[in-house]
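A lone chain, given as structure tokens: the form predicted alone.
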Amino acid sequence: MTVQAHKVARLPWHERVGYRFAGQPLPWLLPVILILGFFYLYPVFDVFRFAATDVTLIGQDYEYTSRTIQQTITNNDLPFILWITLIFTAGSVIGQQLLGLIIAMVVIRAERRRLFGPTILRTTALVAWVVPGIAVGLIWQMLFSEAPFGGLNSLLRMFGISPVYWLSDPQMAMWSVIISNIWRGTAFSMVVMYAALKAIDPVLYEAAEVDGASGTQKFRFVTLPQLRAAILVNMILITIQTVNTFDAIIALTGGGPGRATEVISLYAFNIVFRNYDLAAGSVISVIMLMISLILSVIYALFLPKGDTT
């Protein structure tokens, strides 16, 4: 045993622990790990625990059983709910990506030409992003209203076009929900695309112009490849956000007409707070978590390796 080790061995236990971890990152990171673990991981573990029980909101006693998982997964309503969720998520993600990219390109082009208005356009798009989901649902409910004062139908009547049953037609209601969600989420995609477009090296466009590339060719062979990482990361984030969206839908359609717009997050809400079945709602929440994780892994596989953009 060296002299230093002998001195350390004679120290009190708490000073030996401090000496051992001196200069190590673990003591500094441990409080953060414990706080994050308590606030974020504990609820997740509790959801998994409830999913393995038959607990309800109105009963005090429960037992651990796999019957809830079996009944929830084999429920005849689940395939329809997943199909509705797929349509809503795909429509919202594609719409937000395209509209966000278009607005970002318009803002970038306007800034390069020193035109008036890009800041106003960027701010206007961001306003929708900060509006709470319930308020978004109420705003679009007034716009889609089929009453004489409905915003969009009043506009259609001015041009002699027949009113559209935005919320009472099951086929149209899904489009109405998707449009409202695109309006709300486009700002986030715009911000991501705007940052990615600003990071593209102008030399690439100058080289393309020297080679005689048209505007379409520059977009296809320069812009899109450079935006690949941003598009995929944005797709991961807005997909997870869209799968978990229910506040705007419950305010806009309540999941109707019938169950035409009842996505899986709203389905989980109804099971827990209307059927009081906390265990089945936990199973649906676990399914939502699995869907988000699987989609995230699939998207991540297509991320460019070693690309910093």
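Positions refer to the first chain, counted from 1. Quick caveat: nothing in here was measured; it's all calculated off a predicted structure. For the two forms, the rigid core is made up of the largest set of C-alpha atoms that agree within 1.5 Å on superposition. Compared with the form predicted together with its partner chain:
Residue displacement note: Trp28 has its CA displaced by at least 2 Å between the two forms (rigid core superposed).
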Second form
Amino acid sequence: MTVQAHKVARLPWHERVGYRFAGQPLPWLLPVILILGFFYLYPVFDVFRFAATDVTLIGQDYEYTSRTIQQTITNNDLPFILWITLIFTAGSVIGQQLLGLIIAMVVIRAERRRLFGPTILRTTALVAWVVPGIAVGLIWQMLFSEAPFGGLNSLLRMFGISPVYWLSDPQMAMWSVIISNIWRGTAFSMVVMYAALKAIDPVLYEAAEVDGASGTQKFRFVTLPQLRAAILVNMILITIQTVNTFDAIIALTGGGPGRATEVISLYAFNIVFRNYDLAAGSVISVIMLMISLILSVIYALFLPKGDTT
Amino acid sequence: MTRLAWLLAASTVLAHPAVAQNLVNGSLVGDRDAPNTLTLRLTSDGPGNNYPATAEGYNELYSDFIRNHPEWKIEMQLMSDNIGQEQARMLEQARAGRAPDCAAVDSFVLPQFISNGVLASFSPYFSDEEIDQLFPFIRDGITGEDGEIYAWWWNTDLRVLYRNETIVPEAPETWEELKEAAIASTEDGMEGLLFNGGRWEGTTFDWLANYWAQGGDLVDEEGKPIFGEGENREKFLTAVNYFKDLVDSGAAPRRVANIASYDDFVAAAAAGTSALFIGGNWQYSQLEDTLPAETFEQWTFSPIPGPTLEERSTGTGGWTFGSFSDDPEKVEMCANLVREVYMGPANALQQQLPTRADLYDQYEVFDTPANQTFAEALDDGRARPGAAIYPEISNQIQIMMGDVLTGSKTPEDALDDAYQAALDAYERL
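Alright, leaving the form predicted alone aside, put up the form predicted together with its partner chain.
Complete assembly follows, chain above in first position.
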């Protein structure tokens, strides 16, 4: 028996167990795996299982069949729903990313110049982020109201501008939904961009200045390359979040007028809770999962392989 | 009387209101240590009501109730406004044996709860006399195929046409008269006729009166959609074109395509921007609470106009209570709650129409001309079909209405799409 083994043998039993499993990750990860498996993976497994059945919320029995998948995928409404989801997601992600970056840069610039207000600006943006989705929908419903006393239209009238059909025009309704979602999600992007901007080595900017780079050149050749990883990670996160956005839309438009703002998460909700079709809703949920996974993989392919920060 | 006796008497009198208030404490009614518990899931028709006076009224009713049943406590669970989701979730929970002991069930989904066999029979707890007093369509709605009653339908409602008499003096009685009155009101700076046209149940339910007035049916006896075929198709298109014409002609503002709340009408009435809207009977008291007295005096209501004077209909709904418990004592407690709190007292508190003819004479509040008129209008009332496919038909009608009112689709195309979607969904159920 080695000296080390003698030392270990004299330790209390729980410390001996610790030594025994040192260097083996599985025992340490097992509790997390079990919890994640039970609370996350099992429901996901159930969604896949339901997708392969014809189960409804009101029927007693069900059988395993591929008919649900076939009927759901070939449904005439699905391409339009996916198109609506694509517009909503692209508009929201681009808007949140751009605005988040701009606000973060303004805050950083203001901090460097010791101006008054960056903390207030940061906090104000964060307030929108912590407001629940349903409340966001209701707030914007009041602002977009087309009644003579509606918020934004009243403002427009003051400046002699004709009122806008924010929610009753199918094309405009989509932009209104995107605007409200950008308002809600910009703060998250701002926080990510702010942290990434803070992490950029000031020496890089000093070197660029020595080389005579203009502000635009510094942004293009220093800031953006340095932010690449943060931007991609941020886009993965907000894309997944946006694809799953549901609460703010149901409160703002309910998916209407017609189906003008019915994104895929709302479509799944309607299938399950209006038509009680749990199996078809599960198929849509699997499609949503696939979309998120594919987008994540695509984004991840563009991630820098080494540590660039 | 001795000083001590006076002191005791005074303290009893003073303590009584405090005790009454303390019996409803957040989501708990009664003594926390009471041996028996009834879990109750309800809408805002309870102590959680948004109107303080109504909430206080329910506090008193619940306090009185639990004082009569001191061995019980009630744990309340409040439903969200998303009624469709709440009811579907509760049905799923009931099938899994996880539903509350007692719960509010929307009358139009009640047949699905009954057919799934998740509700306990209420028949042993209500006398034949009580059941016989129910309006026939109410009694039919709560009765299962075995003749037992499985819920108690405690309030009903209907839709009417509200108007500001200073702007629209005469009640429009036909579609044409309503269109003319609405256009005339826009010349007085009003928005015209307001109605629900957004993505929610109210849009379907309010519009259906125009379809039903012509004798149209949504489903056949087996619950299969039939609204897109034969005569029903013609009647359906006539009713859709009527709403489309209201918007196209300017009789109704374009924004109706996004109205998805009855509250919008009260807001417009309060702002003085509308003189006509199709709303629920319960909104009469809301108008009274919201508008200044002199403005409220200007508002009145009349039956929803039909295509002709003879063709009239209005949608009737309402709420029931049912029990999901296997424990007969809990089922009985649920029935007691409905009888002692809701069947009469709560109707009077919220001025929600009772489902029993005799209650209209028992409560003074229902003697008012307004409530008497509402009660008479129930003659034209029609409930939504109790078919499992109805929520999806309603969903498709909401989509169709949005597409038609915004000009995205022709009424014919929108109807064909809605009908095909409803048939596809029916095949899958």
